[in-house]
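Below you'll find only one chain, the form predicted alone, shown as structure tokens.
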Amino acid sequence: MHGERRPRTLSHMPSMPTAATNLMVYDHPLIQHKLTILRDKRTKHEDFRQLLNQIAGLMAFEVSRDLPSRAIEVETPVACTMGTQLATPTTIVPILRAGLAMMDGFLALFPEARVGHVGIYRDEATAKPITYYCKLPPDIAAGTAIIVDPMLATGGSAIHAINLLRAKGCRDIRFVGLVAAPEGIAALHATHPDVPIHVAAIDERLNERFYIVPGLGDAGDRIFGTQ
């Protein structure tokens, strides 16, 4: 057997705090080739959709890789023997609206996973999250919760989110994004340092607006086709 391969950290990303241990950038080429696609402002909003959920099973393998699990025997057409299972619930929690088109690549992976939603929108005046809308399962803190929203600009949404799950008693939470900023990343670690943080890319900065650059512009108008 090989040794176990890890996500890589591009080289040539921007220099990170530190504090930055959780954090996970997916330099796989299959990865890289469709965030191509993304970012070209010519892509349909149909293949944006489809793409996006494609990266985020690719990136469920790794995330999933070190959930929680337990052996149990089974019986086979031939014998007994032992096998694996997941031991707790796991919970995907897309941060609404962008993060519905990652939670798809994610169940197609694990079609056991329960389905929380968070509906956060970003002032526009103050950059602030202000949620409108919380459904998660009741029992939600058994088991692994994992957020995903392809863009960490600010890191406002993602931390609001996290502290509406801690609140609920999660103690593993995990954060999955497309894109994040330098500021968003910093944010998060500085809030919640023992958040895992997994990306495709880490880009240059923000502008005035709040939004990524280079980035791959409203995520959520370029899923949904209403741009």
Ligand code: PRP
Given for the second form:
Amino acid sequence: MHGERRPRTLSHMPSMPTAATNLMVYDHPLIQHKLTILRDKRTKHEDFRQLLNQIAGLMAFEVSRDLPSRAIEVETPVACTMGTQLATPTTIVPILRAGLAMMDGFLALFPEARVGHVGIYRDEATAKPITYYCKLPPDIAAGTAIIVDPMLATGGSAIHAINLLRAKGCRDIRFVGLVAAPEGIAALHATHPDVPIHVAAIDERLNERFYIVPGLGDAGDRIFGTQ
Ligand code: PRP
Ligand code: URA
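Having seen the form predicted alone, could you give me the form predicted together with the ligand?
The next block holds the full complex; its first chain is the one shown before.
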């Protein structure tokens, strides 16, 4: 990674929600505090993993706000009453590798969720996505699919993952990331305008190697200590 030393403000960051563009930016101070530690190049991979999962858990709460639910009768020790139950199955879809580090945070809130794995990496020279693995529940289209990946750079990996879910008939697809480049948001909106994008920050731009600036570096390497 080429370091860029100039400190940057986050004043360009819109606050959530900007629903008109299907884009939610989580400006919650707890999330921004943890994100700032993640950006710090001195943060060790064990802390990185823990913080990323914590942020994912906080975002999981908000992205699930409008999940379909139905009324059910429940008998308490005292009386019968009406309660609520999620009406459709939820599938969390991490994009390997980095999306794996958001799974524990999501599954803490969705213990009954199914998990579909999509393995995609970017070609180092072109940044074009290359799929090497895909294992999804056969009936994934019966409910909501939430794609998780901390980085939305060119948008190629997310678009590719959504294409795979569309091919399975999925209609309710949501993307949850940590840091996005404007280029990635624009590309994702242009290709899949109906897919809501949930992120903690919109950064300035991509550099000549298609890394997000200021970003946090290579998420997979920082998570797994493979730098
Ligand atoms: C990273 C990241 C995203 C992708 C984002 O994965 O986790 O999947 O890059 O970039 P894009 O928006 O330009 O597609 P990477 O390709 O580094 O693979 P890895 O997680 O296996 O290291
Ligand atoms: N993938 C990463 O892990 N980081 C970036 O900045 C861009 C793509």
